[in-house]
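Below, in structure tokens: the form predicted on its own, a single chain.
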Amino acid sequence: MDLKRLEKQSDYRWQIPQSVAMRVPGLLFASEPLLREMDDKVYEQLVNVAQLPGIVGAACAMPDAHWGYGFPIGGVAAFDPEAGGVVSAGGVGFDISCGVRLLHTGLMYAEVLAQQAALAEALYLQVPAGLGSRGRLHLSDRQMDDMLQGGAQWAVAQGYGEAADLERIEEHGCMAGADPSQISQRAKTRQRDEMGTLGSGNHYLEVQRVVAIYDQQAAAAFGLFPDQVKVSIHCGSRGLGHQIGTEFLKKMAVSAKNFGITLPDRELACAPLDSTLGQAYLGAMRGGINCALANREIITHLTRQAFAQLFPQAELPLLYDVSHNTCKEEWHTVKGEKRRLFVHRKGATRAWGPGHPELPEDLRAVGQPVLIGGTMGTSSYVLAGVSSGDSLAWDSACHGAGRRMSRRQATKQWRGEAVIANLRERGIIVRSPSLRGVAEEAPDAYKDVTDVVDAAEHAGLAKRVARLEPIICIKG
């Protein structure tokens, strides 16, 4: 990216000046090296997002931002329904409510290392992964609608997961306002056999070792200590979310002119929040959120079963589950006034600071866990939200490292067999049904996650708590 087009506000905060066409400026939270590495499309897409009706504050990009569909991945924008604000399917993304959850195991690294290969095999056999993977559940029409309305709460009621998990999930495991009637039969059919599956792409199930602590108080509150073993699950709403996004993007693009909306980019198709179409999308999207929450809850149940085969004494309570492809109705302070906004976070994580009333009581003093995923051979991080995040980027932070090259480029540079062998030499076991998928997700195809986390912390979006490294990775 050409830095000459930006105004430097600090070493980790850069502004795109507001042009005549823009309703607000653009803001990028990144170090200079990360900015230089970003493609120019991020700049162009932020400028376009800043032109949408009812946008408030600024169009924001996180340190891991890269080109996406309409919105950049790592994009954050808030819209006021009282000012003609819109909802954009491209501002949520196709994998609705894709997110990360982190489980404790109560086990130490040496215990797991002794059973590493056996545990990898048990997890691989227990949790379906890969493009088009199918689970053991087959949902009837009634069960599908119940799941779309109930989310993780539905999963727990069906015997998948534990009631205690719900206190550690966004929205207590169920997003209110879901409307299954707004979700097409095609979307439901795609999802009927996919509950409890990882899918493909950058999704994974990782067994990880805590290798560093940066904030003792927050780490103690989160239950993180050196050499402990944790499990990280990264996936979303699978085929259902993709189908919802595809269908509503078409409807929004066709209807834009009827709403008097001039789109700077067709991929930014949107609808007024108070319109029939806008409300229909919100109802469908919330069903997609519930699908993702239920999916991760079922995978958690399957993970616990796999661990029980080798470690019957182990318990796997949930630390936290947070999504990074959503549009949420939230209250935020704008120029000293509380306003009801609809915050789009695409490839960006909600990051509530200390004292937020919706956080579990035992986490409230230190802030929300922010889970930053790596990819197979790279570190993952646990951060904590900070109070200043509200005024900066609507209580948001990054969600991962962000790609530095396309999947196609990655497959030209790496072979799946070689990636797996290289990681095995480093003590990391990778199991995947797709060697091509492994090549696409080669660690070096991503930015340095440590640089991204460092930028997020210096920008005041969140603070580092702990670093984890993979032992086992189940990839789609």
Contents of the next structure:
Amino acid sequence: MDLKRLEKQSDYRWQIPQSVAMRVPGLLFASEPLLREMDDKVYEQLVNVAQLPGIVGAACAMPDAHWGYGFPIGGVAAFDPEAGGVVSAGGVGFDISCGVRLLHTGLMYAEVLAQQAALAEALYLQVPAGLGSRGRLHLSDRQMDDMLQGGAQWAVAQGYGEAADLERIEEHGCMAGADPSQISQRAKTRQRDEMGTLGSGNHYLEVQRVVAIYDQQAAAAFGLFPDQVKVSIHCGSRGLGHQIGTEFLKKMAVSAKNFGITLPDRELACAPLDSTLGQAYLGAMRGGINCALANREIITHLTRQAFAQLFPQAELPLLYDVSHNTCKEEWHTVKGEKRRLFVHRKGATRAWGPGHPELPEDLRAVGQPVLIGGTMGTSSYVLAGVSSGDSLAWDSACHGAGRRMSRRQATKQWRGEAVIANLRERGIIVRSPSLRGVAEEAPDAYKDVTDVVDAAEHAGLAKRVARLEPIICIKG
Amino acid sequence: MNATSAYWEHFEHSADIGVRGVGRSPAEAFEQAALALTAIVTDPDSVAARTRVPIECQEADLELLFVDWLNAVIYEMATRQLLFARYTVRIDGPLLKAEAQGEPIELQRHRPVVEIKGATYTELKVQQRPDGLWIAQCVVDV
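Same protein, different condition: the form predicted on its own was shown, now please give the form predicted together with its partner chain.
Okay, now the whole complex, with that chain kicking things off.
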């Protein structure tokens, strides 16, 4: 990105000045090197998002931002329903409520190392991963609707997961306001065999080792200590979310002109929050969030079963579960005034600061755990929200490393066998049904997640708490 | 490559991948682009054309019709667990009638790489090139 087009507000905060067409400025939270490497498309897309009706504050980009669909991935934007604000299917994305959760295991690195290969095998057999894998759970129409209403709470009631997990999931594991009647039969059919599956692409299940602690107090509150073993699960709402995204993107694109909305890019398809279409999408999208929460809860259950085969005494309580592709109704302070806003986070994680009333009591003093996924070969991070309610980027932080290289370039550069052998030498076992898939997800195809996390901390979005490195990676 | 023949290719997108079909008509370009879709998942030559699936879409805007078509193919792949080796497309005004021929995914043989989430409006183009050939393309979210 050409930095000459930006106004530097601080080393980690850069503004795109408001042009005539823009209703608000653009705001990029990143270091100079990250910005130089960032695609020019992020600039274009922020300028476009800033033109949408009812946008408040600024169109924001996180340090890991890259070229997305309409909205940049790593984009955050809030809309006011009282000011003609909109909801955008593109601003949420195809993988509704894709997210990350982190489980404790109570085990130390040395114990797991002794069983590393057996545990990798058990997890690979237990958790369906990759295209063509099917879940063992098949829902009737009635069960499907119950799942879409109930999310992880539904999963726990069905015997998947534990009640104690729910307090550690955003929205207590159940997104209110879901409307299964707004979700097409095609979307439900696409989900029929996919409950409890990981999916493919950048989705994974990893067994990780805590290798560094940056904030002792927050780490202790989160239950993170050196050499402990944790499990990270990254996946979303599977076929259901993809189909909801596909269908509403089209509905919004063709009706925009009826709402008097000029779209600078068709992919920015949106509808007024108070329109029938806007409300229909919110009802469907919230069902998609519940589907993702239920899915991660079922996968957690399967993970616990796999661990029980090798470590019968192990308990795997949930540290936290975050979603990074959502639109949520939240209250934020804007120029001293409390306003109800619809915050789109597309490849961005909500990051409540200390004292936020929606945090579980035992985490409230330190802020929300913000879970940042890495790559198969690099680190994942746990951050903590720091916002004091002044709504810096609407209490949001980054979500991952972000790709540096396209899938095509990656397969030209690496072979899956070599990537797996190389990681094995470094003590990491990768299990995946697809060698080409592994090559496409090679660690060096991604930006350095450490740079992204450093920038998030310096920009004041969140603070670093701990770093984890993979020891087993189940790749879809 | 013979400039007058139909073909498909992938093009770069930072996080995902673009599909492009080229042919003597929009219908042929659509067929080729759908082959590019198969090629994201597996080598199309490894897929046998044993099962036939009819697909229909209706949409007046040719570009939106193209995205509808790819999304219909993605839906059939996902729900029937099929891969397609061959596509026959007819476009008559806003109506697209097609047949996709393929076979069930076999994990060992096809080694599917990645699941396709949906076709997007990013880099979406359906147009006739100066050489008379039609091009149909967009980015696909994987």
